[in-house]
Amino acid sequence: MGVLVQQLLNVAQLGAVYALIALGYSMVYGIIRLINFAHGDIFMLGGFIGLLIGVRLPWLPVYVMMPLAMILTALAGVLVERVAYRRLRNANRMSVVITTLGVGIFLENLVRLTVGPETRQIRSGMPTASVAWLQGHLGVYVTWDKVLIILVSFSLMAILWLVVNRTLVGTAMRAVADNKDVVPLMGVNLNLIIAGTFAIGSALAAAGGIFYGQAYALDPYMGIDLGWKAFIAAVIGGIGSIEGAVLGSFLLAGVEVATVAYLSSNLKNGIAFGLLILLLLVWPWGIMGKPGMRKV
């Protein structure tokens, strides 16, 4: 029992961070179906602007640090849609795939020549100690640290469903994805949706980059790793929509850390991307896609 436990709650903290990477993912593309690929080199860059926070007011507390970290990336995310995607909307796929992977390329080598090519950790800033109650009922060790990354994220993925589905900043962004030609015309601004949506979806990968940080460590090339996987875990649960985006976070969590528990960490990716390709064959929209969907 305390295994399974102890499992679950690796599953937990592990997928919560993969969501809020995927998050960013899918509801870009369903704005404006424009699959970012640079979008884990901005986990990445949010994981670093709270390091550098971090040590640059070691006084602040992380309360405080992680909305600054979070408010900064949302604006790198607002500049990175403004001066190399916004004249590409309308241009052929193939100009807009690699202008997303160049500006992957740009905040990775911007990063290590700013801050180096070593790992970092970002210090807790939280109570580390062992939960009492699970450690001594169920022999479980878990950190207080890890419990309040799983309560912060849940809490975070809640806002924004409100967000999108009880706003008229959420109902903005759903007409935008139903249909961004029309909706101009009902006098919403297109741009500043968009720019809202890449501030938000930033926003969030800057959290699952600190967690990340905190939890295990920053290096200026970990967004390929995870930014391929997070966006696995979106395909996964149906690009476009926030609930498959979540679903699909946990799934792949749920799958990885099953294959480190009982077969062997060097198959973890394998396993990964053959989940992919078999639920893809039986789903080809992903789990809660449907053809022709468009979410936010």
Contents of the next structure:
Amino acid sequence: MGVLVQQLLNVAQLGAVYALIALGYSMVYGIIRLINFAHGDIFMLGGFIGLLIGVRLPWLPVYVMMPLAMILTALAGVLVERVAYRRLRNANRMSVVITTLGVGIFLENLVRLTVGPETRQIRSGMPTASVAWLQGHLGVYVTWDKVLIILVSFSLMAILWLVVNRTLVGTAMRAVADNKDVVPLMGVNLNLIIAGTFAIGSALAAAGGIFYGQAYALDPYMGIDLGWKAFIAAVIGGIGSIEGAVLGSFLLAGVEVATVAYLSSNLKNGIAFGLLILLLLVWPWGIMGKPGMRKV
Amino acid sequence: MGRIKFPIVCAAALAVSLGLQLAVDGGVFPDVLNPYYLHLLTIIGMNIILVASLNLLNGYLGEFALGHAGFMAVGAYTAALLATRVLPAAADLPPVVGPFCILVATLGGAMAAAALVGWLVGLLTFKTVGDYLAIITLGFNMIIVNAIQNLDFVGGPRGFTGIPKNTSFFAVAVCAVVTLAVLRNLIQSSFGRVWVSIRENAIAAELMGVAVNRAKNQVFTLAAAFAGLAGGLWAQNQQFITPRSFDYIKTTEILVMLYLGGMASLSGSILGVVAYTVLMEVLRNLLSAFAPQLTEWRMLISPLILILIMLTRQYGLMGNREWAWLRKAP
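One more: the block was the form predicted on its own; return the form predicted in complex with the partner chain.
Next comes the full complex, and the chain you just saw is listed first.
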């Protein structure tokens, strides 16, 4: 029983991090049909910005450090969109994709050369006394980090859901996703909506990066691996759908944790991807995705 | 003055590469013709095979495949296994003929194994298009790398050591020229027309009687076979391979060279590989001339150059165009 609860907690923690990244992928894809391969590196950048704030301003509490890092990363995401993607908005899709790959390589090397290639961890400063008590009484190893990651991630996702489904900005976003040629004619500022989408996606990724840095470790190249996984999670859930991105992330995390717990950690990627490919062959548009139309 | 003919260019390229190989082996002009430049040329040759074969899928067929390094891994490990475990050592065979037979057998095995895997992947990915195809091919790349990591008899994550050095720069040049010749003739044959018709409009092609799925699988198999060839050459040139060198970072590098050169253009594939490799080396030398610790910063400059090229030339350097000698006479 204890083992199962422990594994479920691990799934929730890993899935929450994946979901925070996958949401950014999914929102950008939903709005401008762009696979932003640099998004994993924005996640990494967010983690490192959090780390640097923590190192330089150690007296800053976590609940100030985190929003600050999220805002800075959101600015970075908007900057990337402005400089590299905006001019290619109506271009051939392949050249946009290669530009996102280029931005990703640039960010990785920027962090590696300025911060250093070694892996770092973000100190969380959460109390640890209750951890031992819980482990003694319930047999479950729960740190406050874990609780915080799960709670904050879910709150952020809930806020995002409300923004997209209940506000005017969200309505504009959904309208742009539906038809980005007609909506500007209705007086919606397309550039602002797209920049806003990038900002939200990057801020969520930064939160994911900080949590990941607290729970595991940060290194300049982690964005590639986690970015791909979050992207695949978004596709499994049905890319463009918020609920789908969250669902796909927890599914991927579940498969991964189960493989590590019951088979072998070496098989983690292989089995996870094998199962997900099978799933995609059954559900070609993802679990929550809408079937695309074939134009004749 | 007539048009420059393709066979003449190929023959000239082969003659020059044989000359280079002999000059470096013989130690003529060691200042200019040194093993470092020959190594660079070898890498360029192997990358031309990889990029040109991926161009079949991404450029001519118009699919978005992201798993090319996986096929390369299959070829590399097959060739390494054949060379170390199955075939006799080159020393036991007569000179010149023996190494040649070994090279043909290992590379043939590598191509066959990679083609088989490519055919299976193609069979499974039939149903999906666009971004979904990208995910599935990427997933296969990861699965192949992960599977090799878990196979202990090929070294697992530690890598495969002790592969005999069966290839030379000249062998790579011959393979690159053969690849280009095969691809050029296929692309300009009725097969190639079918692929381009699928890229332009799959439904219209289907209505015109094209067996779309069969044609797609042909391209998958073909592209995988040539990636396997490059893998076989790579394994027997480096003499040491690890699963990590075939993961999506390698795939990204191949993609960058492909898009830099331009889609649906064999000239672009050659130009992209040469431009990327030369650019990286020039940056390395330039920066280390200023200060040795700056060498690493080329990793920051090269993606910026790539972004700049994409912003100014969306279709890459040669997109959809072809040098005259690579075109077939009308």
